[in-house]
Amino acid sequence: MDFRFTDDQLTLAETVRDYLAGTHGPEVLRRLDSEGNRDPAIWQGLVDMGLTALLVPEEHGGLGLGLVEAALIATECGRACLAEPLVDTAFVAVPWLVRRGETAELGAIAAGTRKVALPHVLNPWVADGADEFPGQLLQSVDPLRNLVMFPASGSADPHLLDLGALMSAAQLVGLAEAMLHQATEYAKVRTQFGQPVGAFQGLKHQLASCAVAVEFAKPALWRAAGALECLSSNASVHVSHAKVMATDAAIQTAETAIQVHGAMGYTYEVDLHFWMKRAWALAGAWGDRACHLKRIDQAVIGGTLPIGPEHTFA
């Protein structure tokens, strides 16, 4: 079996990356933070790109693509620290609705006129859901997330949890890559003792460790996306593995990037803080690290996940 991405998948991801880089840079994040954090023009741009229709079946006006493509795009959303709730609506809600046969709203979602945010018992807050779920407004550590606490318990559907955790993991990988890039570029221009701090071996080792953590998280993410796409019996544990790996990579990279930027790393004046706060927020979304480690432990120790070389290389 060929696990490489197709040319079409890579082209799609690169196109979205280039588009977001040109329309959603740090200056846009700062404008949104000071002007109400939502811009209809940005949402319409995502709609025009066809991203809201990515997972909507063709018979309902969508593109009919799969979770692997969605995870690739969610990674780019994380890289750009996208403010709009595209992932919640198009990559979490849509496949959940499709599997349940609830297709009435898919056309409106594809057209960008309907946003859907779904609560779960492990994720009872919803993004941009004030109209759909009137409840207690929450102040997020991330200033670009509009959260509402759903007054009821929410769904306990494990498939919904898997979708939310998978797409959170994808965004965390993109966030980690963006923070690593920011830290690396800053290390080239910040000087100490007459030379760039990036020349110091200790700092090189820290950045290299972050790069390794990100690269190790990626295959876990792609495996989880593929497993959930084909509804593998072990999909949940693969999703939990991806969420843990992506969370660890993003938090490690955020901490290192803060150190690279020195005493100003935590401050509002540094662009890094947008990506850092989004990583903090998503680390606990759709099940925190302890929750997903518990699911992995239960699968491995409980014997529901076959382990060992005879299974790995079967």
The other form holds:
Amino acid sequence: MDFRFTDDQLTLAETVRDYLAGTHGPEVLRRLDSEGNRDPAIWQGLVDMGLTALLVPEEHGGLGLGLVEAALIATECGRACLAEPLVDTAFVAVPWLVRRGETAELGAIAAGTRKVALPHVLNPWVADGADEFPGQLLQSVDPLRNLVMFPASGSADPHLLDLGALMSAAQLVGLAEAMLHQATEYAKVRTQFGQPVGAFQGLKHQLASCAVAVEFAKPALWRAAGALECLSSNASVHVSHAKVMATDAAIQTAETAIQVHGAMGYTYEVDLHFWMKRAWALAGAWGDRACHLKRIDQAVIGGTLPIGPEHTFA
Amino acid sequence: MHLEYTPEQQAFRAEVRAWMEAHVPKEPLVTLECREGYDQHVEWERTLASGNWGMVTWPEAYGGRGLDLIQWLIFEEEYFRAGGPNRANQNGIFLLGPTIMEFGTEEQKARFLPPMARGEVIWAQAWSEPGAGSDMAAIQSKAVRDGDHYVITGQKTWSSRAAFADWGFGIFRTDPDSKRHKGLTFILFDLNSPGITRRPIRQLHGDTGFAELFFDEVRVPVENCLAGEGEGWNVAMATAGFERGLMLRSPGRFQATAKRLVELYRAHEAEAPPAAREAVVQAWMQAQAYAWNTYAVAARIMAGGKIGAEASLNKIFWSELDRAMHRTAMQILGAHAELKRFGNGQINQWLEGYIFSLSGPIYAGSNEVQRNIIAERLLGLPRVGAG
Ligand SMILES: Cc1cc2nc3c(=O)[nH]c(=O)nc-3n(C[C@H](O)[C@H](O)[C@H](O)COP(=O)(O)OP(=O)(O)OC[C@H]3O[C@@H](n4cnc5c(N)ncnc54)[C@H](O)[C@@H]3O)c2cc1C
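Swap state to the form predicted together with its partner chain from the form predicted alone:
Entire complex below, previous chain first.
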């Protein structure tokens, strides 16, 4: 029993974090917002880092890593508010295709020449799916999301839902941490009444409450990643658990962050809005709160999951 | 990440389970907060010690089993699975014990730890004073050096179990000219020393769970001072870290409450308020998240890490979870919630638990103070009043 990441996993996450911090700052989000929101150079950078190959088995030219690594990196994608469809292609579609034995396109995905968007009946849209599923384009509140209306042929596979929900939860954790950081930094430099507004307890305590919410969403996320990676029988409950806690932490942090920013937070001029809107979008993606709560409810109140102190890792 | 228990860990769990099933009292004990219940709980401490379960993580030389934190978590899970009583000696084993382990001399360790682990000496924490609650640096009680003794004069209050306990540990001002955090000393004293008067204080539920202590020239040998004169604040901060950190409230306690809450909900599903259903699911989610977090922290500590200001995140989380779970139970119980005993004679433990849960956000450093700590030390926001 060792509920920790390996040094390799932590190093990998840190490398991706540093890379995105260096190449994908808020100025990039602003540029994408004004100039058409995908950029082949950004995608190529991710491919060059090996991220599209992360979950592709070695025999198909990939790195053969697992969902725990992918969840760590998806958290970093959330933190950077990455718009490119890396998570959907490489961390949702790839493991789903691998599990179904559909290996034909894995090489191309690993090489970065093929992006895959998968429709699921719980999503009324497909993100970055317009090439594959031509149809009515939908506009998201998130200016960096490209949505097309859900096509008639969508999967209802619960495993696909689990993958999408897990990776959404991971991004939501990263988004929450980023928003908490932005709000905290703003509170240190904005002065009113002759002091930084961050010295006022009214703000301090709200930010501290966000820190608590984020801190305890993380172990739920890691538990879910570990469970889905080894396809444990209760993995779906853990994924739903992670999605609900990550969603709640992100929404709470978004609302707090805008409050801390005052009127600046209500403008398009402060970058916070990119993160906030992504959080709103992912909160409903791959099963909304109600859908995931229901799955937990059925397990916990319905009695299909053993509960109690001796079942910590059930 | 390796989420399987080893065969040794599984065997250990089976051992704890068998012992607990054989020994945990079948009927819940009377509340720890009154004389009768206190005596029952001390008796239980001694039963635990007879099985060598007093404090499993301590070295064998001090009455422990030398086990690691994962084994401790397994022990706690089985303890609460079996419905083990509250620990009468929690302020000894969870707070003072680790403090002595870190700051005590070899003599002090040998003298104080084994009887603590055996449940022979029950300890009370005596820090707060009427004018020094959250602001502990406002402590005024004095300890004046007189040869090889300190002479203590002053008043402590809200000291849990001090109405009945054997020994106390407190912080006293040894330097009369000192201010705030300086000049304080951590001293252990026999609660039966001449000059100590105990005034039991009735708590919210009506029982005398804590007490006021009056010190009138109480003589305490200098060898009862921990870590040297003037070091009191640093030692106390370490103790407070243990209190908020891993030990005081292990996850098993909240997982057990969450499970009982689920069972309560199932029994009252038809008449429960609609919002209670989600609150019950949340209780399970949060108790589990707390457990996983504790496993993660334990693994980090075992690999040489430390727990610092993050302990404040823990303290807020468990205390607010506990209150929310009991509040939900009160809502589910509806008109039965106010009854101290139900019609069938059974004690309403949800009511007792709800009342106690209201103190969680106050003791061990109020949650407002914890939020200050998180904001200032983890997030780096300016200190209160900073310009
Ligand atoms: C059940 C129980 C058991 C206890 N057991 C013990 C024990 O065994 N030994 C012992 O020494 N003490 C014990 N205490 C006392 C406990 O440590 C204090 O109650 C606690 O430190 C708070 O102090 P106070 O009660 O004086 O509240 P105050 O400090 O008077 O606080 C009143 C309110 O003001 C808020 N407040 C205070 N300072 C700040 C600040 N800087 N920023 C924002 N808000 C602030 C508090 O959060 C609280 O809401 C116990 C208390 C309880 C309830």
